[in-house]
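In the form predicted on its own, a lone chain appears below as C-alpha cells.
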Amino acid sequence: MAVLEVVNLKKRFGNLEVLKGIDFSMEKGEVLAVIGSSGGGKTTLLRSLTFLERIEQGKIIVDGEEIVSEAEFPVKAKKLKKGETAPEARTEVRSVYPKDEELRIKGLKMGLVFQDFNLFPQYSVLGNLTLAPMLVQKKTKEEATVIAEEMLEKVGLIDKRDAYPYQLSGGQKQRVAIARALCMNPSILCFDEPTSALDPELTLEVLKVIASLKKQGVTMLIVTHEIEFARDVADTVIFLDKGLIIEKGNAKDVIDNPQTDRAKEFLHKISSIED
C-alpha cells in the first residue's frame, strides 16, 4: 500500500493556475525528490501537501487514509437578465477537507522542515523539540525528552541538548529542525529547500544528514535544487514545470537522459551553471 496517494491536485490563486493536475504516488522508505525551475509550482505542491494550502481539487490519502475527498457540489447560477432562460442546474467537483481540529491532527502524518529554520529563539534545541510532542501529541516531558535526545543522535547534535538558536551555525540549526519534525514520528517527512539558506560548506553537513535518514528507512520527499543530491540520494525525482509534472522516474534515469525538451533544456542550464 502506498504511503500517500495524490490524485488530480489542482491550486490556483485567483484566476491563475498555479498546479493543473498532479498524480502520483510513494511508498513507504522512497525518497522522492521534486525539480524544476522557479515558479512551476514546487514550494506550493509542498505547501499543499503538509496542508498549508487548501487545493480546490484532488484527492490528498495517506496511509491509507483519505484526508482530503472530492464531492460534487452545486454551482450557484448567475442572476437572469429579463426574459432569459434558466440553464440547466449543473454541479463541480471540490476538494472536501475535515474540521479545523481533526486536519491539524491528521496532518502531523506530514512533517515539514521549512528552509528558513523556524525555531523559537527563547527556547533551548531540547525546548524546541519537546514543545510539540508535549502540546499536540499531550506526552509527558520525560517522554518528549527520551524521543527529542533519540532525534538529535540521529543528527549528530545530542551535544547541541542544551544550547539556544543563536549559538548554533546554519547547518546546525537545519538539522535541528529535522530532529524537531521528526519528533512528531511522521509517516513522510517533507523538506522544501534544505540547503538553499547556507553556504556549501553548510550544505554539504546537512545533505549527509538527510542521506543517513535514507538509511534509517525514513520516507521523504524533497523539493530542491540540488541536482546533484538528487540524483544521488533519490529513488525518484519529479520534474516539475508550469505546475505539470513533465517527467516522473528513476532518479538516475530522469537527470541523465531527460526525455523532454523542457527537461533537457532545464538540466543542461543546470549543469552549465555548476560547471
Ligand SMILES: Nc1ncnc2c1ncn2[C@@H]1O[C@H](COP(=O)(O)OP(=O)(O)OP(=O)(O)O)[C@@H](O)[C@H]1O
Contents of the next structure:
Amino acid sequence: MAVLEVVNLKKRFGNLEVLKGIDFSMEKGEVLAVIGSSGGGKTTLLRSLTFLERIEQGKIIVDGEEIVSEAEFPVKAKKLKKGETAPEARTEVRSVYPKDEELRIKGLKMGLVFQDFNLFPQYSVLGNLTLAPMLVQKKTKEEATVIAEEMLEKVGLIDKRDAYPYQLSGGQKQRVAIARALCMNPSILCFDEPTSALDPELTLEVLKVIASLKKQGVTMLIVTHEIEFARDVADTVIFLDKGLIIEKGNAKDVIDNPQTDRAKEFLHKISSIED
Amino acid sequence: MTFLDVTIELLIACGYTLGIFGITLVFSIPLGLIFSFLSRSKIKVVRIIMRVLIWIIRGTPLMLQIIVVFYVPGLVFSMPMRNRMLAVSIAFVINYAAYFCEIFRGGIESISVGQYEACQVLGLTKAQTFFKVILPQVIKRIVPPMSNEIITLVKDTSLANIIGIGEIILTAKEIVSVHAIIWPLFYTAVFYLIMCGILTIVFRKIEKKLDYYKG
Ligand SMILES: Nc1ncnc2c1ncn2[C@@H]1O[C@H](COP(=O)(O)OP(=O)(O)OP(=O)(O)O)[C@@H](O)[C@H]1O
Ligand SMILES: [Mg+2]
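Complement to the form predicted on its own: the form predicted in complex with the named molecule:
Following is the full complex, with the preceding chain placed first.
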C-alpha cells in the first residue's frame, strides 16, 4: 500500500494557478526528490502536503486514509439579468478537509523540516524536541526525553541536548529540526530545501544525516537544488515545472537522461553552475 | 511642621500613589492584551473601532481623561461619580491598556510566521502555540518598552491630584499652602526617585533572567 497518494492536486493563489494537477504516490521507505526551476510550485506542493496551505482540488491520501477528499458542490449561479433564463445547475469538484481539530491530529502523519529551521529560541534542544510530544501526544517528560535522545543520537547531536538554538551552527540547527520532526514519528518526513540556508561546508553534514535516515527506512520527500544529492540518495525524482510534473521516474534515469527540453535545460544550467 | 511630620504625611500619601499604580498595573496588562487581540481581529469593524479608540486615548492628555471619567457621568447621565478613586482607576487602566496594547501588538507581530507554522506541523493547538511558544518570546521582546511605560506610570499617578486624590503631589501642595513652606514640594522628588529606582532594578533583573537565550 502506498504511504502517500496525491491525486490531481490543484492549488491557486488568487488568479495564479500554481499547481495544475499533480499526481504521484510514494511507497514506504521511498525517498522522493522534487526538483525544478524557481517558482515552479515546489514549496507550494510541500506546504499543501503538510496542510499549511489548503488546496482547491484533489485528494491527499496518507497510509490509505483520505485526509483530504473530494466532493461535488453546486456552482453558485450568477445573478440573472431580466429576461435571462436560469442555466442548468452546475456542480464542481472541490477538496474537502476534515475539521480543524481532526486535521491537527491527522496532519501529524506529515512531518516538515523548514528551510530556515524555525526552532523555538526559548527552549533548549531537548525542550524543542519534547514540547510537541508532551503537549500533543500527552507523553510524560521521561517518555518524551527517551525518544528525543534517541533522535538526537540519530542526527549526531546528543552532546548538544542542553544547548540553546542560538548556540548552534546552521547545520546543527537543521539537524535539531530534523530530530524534532522525527520525534512525532511521521509517516513521511518532508524537507523544503533543507540546505539552502547553509554554508557549503555545513550542507554536507545535513545531507549525510538525510542519507543515514534513508538507510533506517525513513520515508522522505525532499525539495532540493542539490542535484548530485538527489541523484545519489533519492529513489525517485519528480521534475516540477510551472505547476505540472513533467518528468517522473528513477532518480538516476531522470537526472542523467532527461526527456523533456525543460528538464534538460534546467539540469544543464545547474551543472554548469556547479562546475 | 518638622521634617519628620512632612515625611510621615507624604508616606501616607504614597499609599494612594501606590494604590493607583498597583490597580493600573494589575488591570491594564490583561486589558491591553485583550485590546491587542481585538486590534488584530479578522473582523474589520472591530479593528477600526480599536484603532479609533487607541487614537483617542493616546491622542488626548491623561489629565483630561481623568476629568472626563469623573465629571461626565454626572453631567450627561445625571449619575454623578461619587468614588474618586474609582474614576481615577478607570481612566488610568484604560489609558495604560491602550499603550500596552500597542507594545503587545508590536511584540506579537515581530514573531515570524515560521514559529506559528512550526507549531502547526507539530500539531500544537492555537492556545498551546500562543502560550507555550509565542508569548514567552513576546515577553522577552517587550520588557524594555514595558519598563519604560511602567516607570512613566509612577510619575503619572500625580495627575490624580486634579480631582482631589490625596496622593503625594496633592498632599505636598496642601502642606505648602497651609504651612507656607515650599521645600516639601521639592522633597516629593525623593519618593518618586526611590520608587522608580526600585522598578529600574527589578526590570534589570527580569531582563537578566530572560537573557539565557537570544532571538
Ligand atoms: N502565499 C502566496 N501568495 C501568492 N502567491 C504565492 C504564494 N506563495 C507562492 N506564490 C507563488 O506561487 C508560485 C510558486 O511558488 P513556490 O514558492 O511554490 O515555488 P518554488 O518552486 O518553491 O520556487 P523556489 O525554487 O524559488 O523555492 C510563485 O509564482 C509564487 O510567486
Ligand atoms: Mg521554494
